[in-house]
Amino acid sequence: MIERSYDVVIVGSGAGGGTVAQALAPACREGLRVAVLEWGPKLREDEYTGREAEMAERLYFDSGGVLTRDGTMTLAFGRAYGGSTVVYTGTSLPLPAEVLGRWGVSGLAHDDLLARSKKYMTENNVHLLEGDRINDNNRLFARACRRLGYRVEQFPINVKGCKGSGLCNLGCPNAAKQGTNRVQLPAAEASGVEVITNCKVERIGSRECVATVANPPWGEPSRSEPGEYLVRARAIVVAAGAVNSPALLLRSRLPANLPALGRYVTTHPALILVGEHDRPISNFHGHPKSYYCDHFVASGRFLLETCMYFPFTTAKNLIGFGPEHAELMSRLDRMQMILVLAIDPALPDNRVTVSPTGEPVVNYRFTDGVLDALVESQRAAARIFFAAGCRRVHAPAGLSFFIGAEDVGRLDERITREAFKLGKVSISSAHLMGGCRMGADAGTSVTDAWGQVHGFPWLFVADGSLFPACAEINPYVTIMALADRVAERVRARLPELPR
């Protein structure tokens, strides 16, 4: 076994890990040794091909096909230099004050979180896409929402030099999306942080990690030779995501009682709906996610967002098979698409566990409230489609494959809870959160408000698993703001930690 020693080891390089790495990097010039251990590869620029199956295999865990234990929901999360920031659309919203209030984390103030969020929004070139660069798929959604009296807002996005390829979720082939792979990690490396890719951390011991380096057939070879490693550190920051962070801590069998570890997972359960126009529209070309509608957050507990996914992903999200399915898929150039996201409660039994071999297992139960929200969100999305001029709509909870425009007044009858069958509909997790939630005590939380694991002054968490409950909006910027706090606490705590 090869041995290495550092002052700080960061597990994961996404929004959390990449942020911590950059925040600690200035101290490297003063002799601090910092390493990032990233399970995934760093792809070469010419390997961002935009081919759906190819990129899914290279950039996602299990090609984006991880399932919950009962198979009722697909969980997609990235594995790459830059983590999931490589495969998301760049939407960048700070956490609303009312959501933070519902979290109820003592010592976590909204002013502080907002200031840190704005810092990274500036750093990542977050801005509103210019109006003449918004495609029909997005423009029609916004226009229809306003026509119906629904509140609709434009997403700020973190792009620079966007060419409108529409491939955000497959890794931007034009290096336009400003994820941690483009901003924070290169800056950290330039200051002396060592990033070791293709490095899976198997478990954590007392101020040490056991890891394995193995190079896949794609991407740059790891800077470290293949093999098993024992990596010692004064402080360890776990930022492997809401599935892998709790799973890593669970299989590490830490000598502490943390009953909340792995629990209170939320997923923003999501569905894709499509509407068909009687003419071609611009949809695949252009940024896929420019608008969101939060009109129903308070009453219906769901969000509506524009989206445009790729042929395989779209096809598997349609209900049924046969001629109607084939006919709709043949008209992709006329397709408008909406993503609906339910705001799910943080329940103790919705949790990450580990299998006998140490692999993460996500246990998730849909509450009646979440199922009702998913059904009502489909009715709202259908109204938007018809207000946008669609001739017919496909909804997963529809009584028939197509719902025609003539049925716009009967959507409560045409889209029903009875027709919404778990296992039949293709539900995906939009945003994985929780599992290492922040809080005041070890009985109901895993870390304090600064991401330090209760009872372990050398162990921290810095990713979406910190969320005590659903963020109710896209969580990327909030993860960065929380990670910035974690880095501040690590810097303050290091002098107290033995070498």
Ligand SMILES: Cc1cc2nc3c(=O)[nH]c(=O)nc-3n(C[C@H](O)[C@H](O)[C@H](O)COP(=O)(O)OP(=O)(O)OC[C@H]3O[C@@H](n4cnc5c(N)ncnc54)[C@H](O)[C@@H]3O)c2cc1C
Second form
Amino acid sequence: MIERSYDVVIVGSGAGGGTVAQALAPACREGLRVAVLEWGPKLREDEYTGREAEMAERLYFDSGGVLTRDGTMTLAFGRAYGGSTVVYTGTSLPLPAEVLGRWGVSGLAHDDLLARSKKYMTENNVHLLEGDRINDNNRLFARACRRLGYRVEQFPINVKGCKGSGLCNLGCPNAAKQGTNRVQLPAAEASGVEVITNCKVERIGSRECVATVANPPWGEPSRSEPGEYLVRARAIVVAAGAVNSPALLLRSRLPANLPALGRYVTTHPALILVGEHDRPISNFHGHPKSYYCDHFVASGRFLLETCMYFPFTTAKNLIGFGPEHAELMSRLDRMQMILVLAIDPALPDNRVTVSPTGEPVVNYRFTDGVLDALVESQRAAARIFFAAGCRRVHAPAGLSFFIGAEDVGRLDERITREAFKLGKVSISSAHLMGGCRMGADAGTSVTDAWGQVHGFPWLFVADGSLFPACAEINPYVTIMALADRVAERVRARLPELPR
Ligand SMILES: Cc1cc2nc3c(=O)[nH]c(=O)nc-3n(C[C@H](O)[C@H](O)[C@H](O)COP(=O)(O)OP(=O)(O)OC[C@H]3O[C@@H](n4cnc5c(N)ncnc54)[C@H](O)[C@@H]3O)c2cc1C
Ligand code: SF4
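Pass me the form predicted in complex with the named molecule as well; I've looked at the form predicted on its own already.
What follows is the whole complex; the chain from before opens it.
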């Protein structure tokens, strides 16, 4: 086994890990040794081809199709230099004060979180997109929401030189999206942080990690030679994402009593809904996600966003097979699309466990409230499609494959809870949260409000797994703000930690 030692090791380079790496980087100039161990590859610029199957395989765990244990939901999360920020859409919202209030983490104040969020929003060039990047798919959504009296807002996006190619979720081929792969990690490396890609951390022991480096057929080779490593560190920051961080800690079998580890996972379960216009609209050109409607967050517990998915993903998300499916898919150029996200409760039995071989298993049960929200959200989306001029819509809980404009007054009868069958509808999640939740009580949380694991002064968590409950909005800005706090605490704690 090859041995290495550092002052700080960070596991994972996504929104959380990349942020911690950059925040610790200035100390590298004074001799601090920091390494990021990242399972995924760093693709070369010419490898961002925008081809759906190829990019999914290279940038996502299981090509974006990790299934929950009972097979009712697919989970999409990235495996790359930059983690899921390589494939996210870049919509950038700070956590609302009311949500933080509901989280109820003592020691975590909204003004502190907001100030840190704003720092990263500025650094990542978050702004409202110019009119020429906003396509019909987005314009029609906003106009229809306003017509119906639904509150609608433009998303701030973190891009620089966006060409409107619409390929954000396949890794931006134009280097426009400002993820940690473009901003925080290069800055960290320039100051001396070592980012070791293609390096999977197998388990964590007392102030050490066991890791394996193996290069896939794509991307730059890792800066470390392939093999097994024992990596020692004074502090370890786990930022492997909301599925892999709890799984890593669970399979590490730390000598700890952490009953909440892996529990209280929330996923913001999502459905893709489709409306068909009788003429082509611009949908694949322009930024895919420019507007959201939070009108139903308080009453219906769901959020509506614009989206435009690629042919394979879209086909997979429609209900059924056969001629109607083929007919709708042949009209991709006429499609308007909406993503609905349900706000799910944090429950102890919605949890990550590990298989006998140490692989993560996500146990997730939909509550009646979430299923009701997903059905109601389809009716709201259908109203928006018809107000936007669609001739027919496709809803997973529809009594028929197509619902025509003549049914706009009867949507409660045409879209029903009875027709919404788990396992037959394609529910997905890209907002994974919880599993190492913050809190004061070691019985119901895993870390304190600064990400330090209860009972382990050298072990920290800095990613989406820290969320004690659903963020109710797109989460990456909040993850960066929390990771910034973790880095601050690691810096303060280091002098006390043995060399
Ligand atoms: C398609 C898609 C679109 C999204 N769009 C948005 C959006 O528009 N706005 C928004 O706010 N959020 C969005 N998100 C969510 C956002 O990207 C994530 O919430 C955020 O990136 C999570 O940060 P993280 O640090 O928790 O994990 P990640 O960013 O997923 O990073 C975790 C990293 O850890 C690595 N890792 C895992 N296990 C190990 C191990 N054992 N050893 C070493 N490395 C390991 C992984 O390879 C990965 O690179 C989107 C997500 C997806 C998938
Ligand atoms: S729409 Fe903009 S940010 Fe998204 S992939 Fe295209 S150029 Fe990149």
